[in-house]
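The chain that follows stands alone, in the form predicted alone, written as structure tokens.
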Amino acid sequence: MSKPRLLLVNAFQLSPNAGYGLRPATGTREALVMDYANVARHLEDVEWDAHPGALATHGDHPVEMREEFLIVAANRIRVVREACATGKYDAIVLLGGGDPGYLESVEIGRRFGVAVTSCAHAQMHMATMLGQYFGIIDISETHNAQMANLVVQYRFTEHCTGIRNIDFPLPRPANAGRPKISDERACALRGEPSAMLDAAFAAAEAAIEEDGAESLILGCSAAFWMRPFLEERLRAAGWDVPVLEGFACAIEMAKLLLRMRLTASGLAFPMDPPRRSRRRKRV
């Protein structure tokens, strides 16, 4: 039996000379997946490719603002449509914490019989399998707004205990002079203190003790590298709490859908035209 075929699609691609990149603009499929070492085991039982994402038109820097997420979404769904039309893939995994273009991509995928998953959507569903309440640890005020939108859109308001902001924003012109996430990651990998990781640990404890979270979600893909470090520190402090990053959750969700031979509901994502129409839709 052949292995499932997955395409991992980044949210966007910066120019090779961009000064704000968090991953290479080109290279091997492994190089195109941030913190590949943390998710490699989830890809061992599938065939997979990685797409760098559509070339950014919002600016040559990572995304935090609503306007930018919308522009990225419009660019990415074209990549999704082209990939689905090739017939090469059974599922598409959208990389990136803010889920730009996710629901539109699910609609596209269903027309081609291709399952589509994304990070925050998969994380939230996974979190509610582990307990009733989850907290979100996120990087900045502007990115928090996108995550809050997703919690409402995905109808997880009764399960989300809140979003804790650690205030380590993405590298972009507006954040010039702020600590660099890449430097914080490098410190942690060398076994040195990381202010970003310290802030995440403090936010995680507050989410657990003050908000009632039973599992934790890292909101931005630039923060996904913290998962093993944060989980280990929480365990050392006596907290038996899972920390979820989006890449692994989205990959595993895609594999689950494929095993169950599902894409999405034809009532939630009707065809054009639908085989049958309802008189009333629940909202």
The other form holds:
There are 6 protein chains.
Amino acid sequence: MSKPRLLLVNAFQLSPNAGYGLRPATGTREALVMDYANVARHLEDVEWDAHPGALATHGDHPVEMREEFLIVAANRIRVVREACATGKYDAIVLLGGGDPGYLESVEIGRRFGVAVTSCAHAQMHMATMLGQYFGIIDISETHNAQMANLVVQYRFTEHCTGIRNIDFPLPRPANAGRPKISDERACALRGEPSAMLDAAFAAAEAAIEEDGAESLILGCSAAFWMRPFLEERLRAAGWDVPVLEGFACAIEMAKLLLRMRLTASGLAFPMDPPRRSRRRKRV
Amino acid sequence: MSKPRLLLVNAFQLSPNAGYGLRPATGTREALVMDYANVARHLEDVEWDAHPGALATHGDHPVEMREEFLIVAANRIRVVREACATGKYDAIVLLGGGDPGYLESVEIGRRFGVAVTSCAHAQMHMATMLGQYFGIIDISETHNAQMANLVVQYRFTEHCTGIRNIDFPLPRPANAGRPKISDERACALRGEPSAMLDAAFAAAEAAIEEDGAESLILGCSAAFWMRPFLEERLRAAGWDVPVLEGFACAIEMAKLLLRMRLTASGLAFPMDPPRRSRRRKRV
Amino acid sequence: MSKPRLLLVNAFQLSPNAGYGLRPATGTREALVMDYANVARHLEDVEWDAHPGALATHGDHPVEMREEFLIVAANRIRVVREACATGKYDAIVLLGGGDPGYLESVEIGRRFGVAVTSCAHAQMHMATMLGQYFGIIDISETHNAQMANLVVQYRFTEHCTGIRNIDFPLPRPANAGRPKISDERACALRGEPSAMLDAAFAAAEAAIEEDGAESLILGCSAAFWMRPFLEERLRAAGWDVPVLEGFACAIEMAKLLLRMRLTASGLAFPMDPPRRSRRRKRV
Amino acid sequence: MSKPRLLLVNAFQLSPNAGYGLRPATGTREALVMDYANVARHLEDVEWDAHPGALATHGDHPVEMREEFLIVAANRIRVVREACATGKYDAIVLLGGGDPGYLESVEIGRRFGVAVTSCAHAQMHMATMLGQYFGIIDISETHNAQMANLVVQYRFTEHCTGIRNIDFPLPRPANAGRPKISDERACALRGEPSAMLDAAFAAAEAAIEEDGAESLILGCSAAFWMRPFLEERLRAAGWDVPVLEGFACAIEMAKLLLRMRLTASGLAFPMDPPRRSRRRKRV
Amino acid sequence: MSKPRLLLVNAFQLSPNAGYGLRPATGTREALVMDYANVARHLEDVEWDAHPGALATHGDHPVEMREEFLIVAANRIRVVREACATGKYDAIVLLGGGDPGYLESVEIGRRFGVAVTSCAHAQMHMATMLGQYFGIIDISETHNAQMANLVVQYRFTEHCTGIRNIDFPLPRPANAGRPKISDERACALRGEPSAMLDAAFAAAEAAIEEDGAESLILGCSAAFWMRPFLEERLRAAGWDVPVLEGFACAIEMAKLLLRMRLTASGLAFPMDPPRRSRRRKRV
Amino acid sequence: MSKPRLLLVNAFQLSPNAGYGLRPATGTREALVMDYANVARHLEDVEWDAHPGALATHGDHPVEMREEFLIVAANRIRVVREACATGKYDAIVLLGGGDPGYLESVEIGRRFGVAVTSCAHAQMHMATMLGQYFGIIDISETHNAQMANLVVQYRFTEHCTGIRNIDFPLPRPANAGRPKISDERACALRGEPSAMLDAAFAAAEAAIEEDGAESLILGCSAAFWMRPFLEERLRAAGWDVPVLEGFACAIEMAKLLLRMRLTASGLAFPMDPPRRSRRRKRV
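Cool, the form predicted alone is there; where's the form predicted together with a further copy of the same chain?
Next comes the full complex, this chain leading.
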């Protein structure tokens, strides 16, 4: 079997001077994948490319609100459709928490025989393979709302023990003056204390002890960098608990679907027009 | 109390020559409300205006696919935001089945103190006031998928008995050659037989007898014209069952919210930034 | 449309010397509606009358026990049946928490084409329009049991985050020596501190932060007076959360049903005999 | 252990000339227990008496409507309270389908240390001991509504596969001209064909094959006589399925509770006043 | 009716020198029933014998791990099959928490017309007769996993408020150095303080106040001795809550089934081959 | 990354003269994998070996009864433990439907850092990645009972639309005289009609049209050979539906876990003793 060809698509592309600080809008494919080092090994056995994301039209800053996620989603599916149409890819991996445009991209991908995966969706499926209950560690009240939407839409409400909010919101105008996540990451990478990581550890322990979580999912891609740090600190505290970030999950789920030669069910994501119609759809 | 001011916003606006046949893109406010006669009485005690919808960018035809719904949604929330910003409206009523952009519009509306309602959402709430179980009568396999999404997202899965598909798809390129819904409506209005209405009646009886529905919801706004015909035929067959179309439900729910001086919970739809953050969000 | 005609029916009528202290057994229609000032605006656009409730036969004191609720319910449905039979009312609004006799009254009302609404039922429906999760703030362990019954019977178990008990029981022989709710209300109205209000505030914060409530319902009508005070204190504490009392909800839901020309589904509340029988009822 | 002392309480007492035909209003204790022969063996090891039920005030005919069940319930709990107060009984068994007044009677019984059981409640518990899914075979559309209420209130919705309606309503004015159940029973007892039994058999097979029932519950006490006939016919057809009527289940559940020295949880059925209050009640 | 004949079967039999300290491997039937005094009265009206359990092959110590439970289960069903084949018993009662081999034993028993009951299964059924929510008080993290399995398999997830872990693991090599349960029991029986009992009391209060439990189930048979102590302490603290151990529940449920002349549904536990096959099994 | 090392373990090993006809007890590793050709490509990128399964002690024939599955499970976990202890494998793949010993094997594997997967478990996870609802196509009433157990234990009840029974039981003494599955397979492989395949096609269509399945799972490994035939026939009939057999799913899920460097959550499958205990386990 020749190597599968993956396209990793970021959620959106800010202007170079947006000052987001977590990933560049341009550069090598590796540079376009935030915290690339953490997922490099998952890309070793595939051919892959990365797309910086459609140019942001919701503002020049990261997204947290439903309104912003919707705008980003509509922009991203154009990228997905065009990438599918090139015939160059076997699968598309949507990077970023919140999964903007994921279900629509699956629908588009099916028409082209291209599998599509996304972070939160892949994380939730992976988590329930490891135990029945997962908790979500997420960054802000508003971003929590989007994660909650996904839990419901993907139908994991019986498995999700709740969303623990560490209150480190994204660098957006509304959050001016709040600590910057990029600074927190830099501290942690230098081996210095990070208040964000401390908050995540406390949230993780609450998820385990109070909520009953058996594995943990990081909600926002701006928090994915914490995975190795958080898992390690939890292990040191005696907790034998998997912590899942989204990029590896989405990449590996794409590879799994390709090996299985599956995209999605044609009854869940019908063609246009559908090959055959049913009299009744179950909900 | 002065009369509440409502803006009714269509889902999208096609070009005049799109040949959709169910509603015009321009004209009086009454002309912009499909099947206006059926809902006229619900607008008598309010001040209202109608918006034709943002110009369609997904194609020049009605929407059925997830991809199309997303594009329409992203376009519509701009209309909603601008309408809110004018300060001219107390509530916005989103017309059309499938509810594109509804939850995002509620979020936007809250920032302005404007209530927002939408058809399927209002229909499902109204239906469960009347009995525990509702069935959805809908037009096509692909449109069913969108309705199913809404049932899940609005968390009515325990109350929805399924989506009965009458297979009268919308006039879209993919459905070329299929019977036109506008012709079916015209037949019914002339008192002539309509195969679409016959199919809806059969689907309704199946929903009642096989699925256990206690009330019926019409899924797509292109099917809302059937409400009086269908309810009457069901009554003649002995079924004492309410049939709900979306416009009246969404208009009346908007009026209800205004009288209650409510928009939505600030904990479900937080401000940006949120007034106060919680440590944990329940899902 | 001529103004709808509503009859507001209290849960029961105590003797003048019962010393309940929250509402009189006789007087003007306004006097018969507890905390009338809070709901006056909801009655401005209707014709209405108030019924003091059937004379209490369970004892001369408010109700908290299942046994008492049942006796009160059986007495009240006679009032409902007689009121329906007069042909003078389009809708009947059952006042009081605990909803004694509500479902039976809906059944009776349907035979006469009269809509019937009740406090807890309307509150729960209204609450879920605003967000997915509501918490109930209620007065006593025994009253909580009745509220829990209603949550189950109305099938809101997935939406109710629990019943927070502030332990200010009703003035009943079994509760002799406990603080009087009427005194608490008087304090609050005078702008003085009220231990009951303090307890409700603490319960509300617990419902929000620990239970995940997105809106709050007051359980017992003897606690409805707290609505404006509680909502205001919560807002001052940063919580952007709706607090719902029952009278406004039940009145507005009655008006909604009338405008929709609906009472209830004939398949959920069949006629006697039913117009048509099904082979199977879904549960 | 001395023999437990049981009081069997009928749902209501009609006048001698009501023409119900299924059980007399007066006579020996055995005569007061409908189809006594079917349950005699369950009463051999207890001391017992039977109460004819409170005199009916809803009309002089059996009950099917919610309104009637409520009136009967309020009347019956007086009988229960008085019987408890005599100190003569260890347990009270409420006879009759639909369980009017059951939960209230449990509350009353607890105050006296008296266990209370009822037919549908006991049947549902017994059924789920034998398999996960039970179907209900019931007599009429209106009676079905009451049975559905019980399934919800007792929280067996995940276990009940639906209510199959055989459409043999009770002898009530609204059902004038319909076949009499007493005639059907007489036919069956004589070994002659009974249309009611045929309908029950067809309903039972549908419950097994279409709904997935693993055991069957007869809904109305007027249908309890069918138990041996129905089970036998099902066995002859190859179905190895238990059929449960309510009297034996309620009697045996009462004996079980007595042997366990249990009535009900004081946290589900608190005393008046409660011995101790909780801050939160789960729903 | 002649007395029913019961066989009580222990989960496994250790060697005499295993040092388990809670029950002997040999002796009179009474000696084989751990804490016999607590259940003696439940055995007064039956003929009964006790089996020491199959010789342990998982190791010479009690079981806590899934692996151990499975080995014990496979050994025990041989005992059950042989006991059934003797024709000497009407029912078999499986002693011990964790219910190893229970569902398989029910299947075996049905072939012989022998009813089979087990502790946790009977406790959960009994608990839900008394209230809707039960909490489990259990001894260790690993044993909790088995109890959780049972809650899921018996489908009580909506009724179980969680498993409270008192962390007094069984005397197994992995738990060397931990306090011995047999010592704790001895202390309590002598009227001295027991840290295990204290932990159980704290867990019980947490289950009641934080989790919403309305009755309590002891998980492991090594904790069953606490029932009278724990219930008494809870009552002294004002909690009116039933505490259920497994032996009495399983014995009484066996007697109940025998009186009802039932074993289990043939559709849930089909014969080999099944008497009749269905086209579809509900899950 | 060096190639992962997998051990495929059959459910049990019959004697050479058992006449099962579907797979040999000895031979090359390829011969030990039933229908090897269908899964060969999934094993190309791993090192692997196959184990014939522990020698059967339940009888010399395939398993369908709960009793048989339990015996097989207890035998198989010895094989798993020994294989783990060799240190030669990174993952163990349990072959065969019904998943005997799966959860116990995961527990064992974790102690050694070895991932364990099994057919039905992997199929259900894979199916819900493709759509929300899966139907199970299975071979016999008794085998259905085991599959139902798995759906419950793995907590997929909300996603499983039911188990369709094609009634082609395994070659066991109880099923003497029934058509042989090996003959059916041989027919199909020769391109001749197979009644079993016809039955599976009919069951699949019923699962799609009546039950709402969006993907299909084959239940018993003796039916896995039908996957390509069934999917092709469904596609020819217009159904765009994935059909999943277990071997590929379990193999690929093992590879996925290895790439993710995960086995299972230590909170769901604790060590012995657990690294750290919680006070409460969620169920």
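Between two forms, the rigid core is the largest collection of C-alphas that superpose within 1.5 Å. Numbering follows the first chain given and starts at 1. In this text the structure is predicted, and so the values were computed from the model without any measurement.
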Legend entry - Per-residue C-alpha change between these two forms, residue 270, threshold 2 Å, rigid core fit: no
Inset, instruction - Align both forms on the core first, then report whether residue 24 has a C-alpha shift of 2 Å or more between these two forms. - result: no
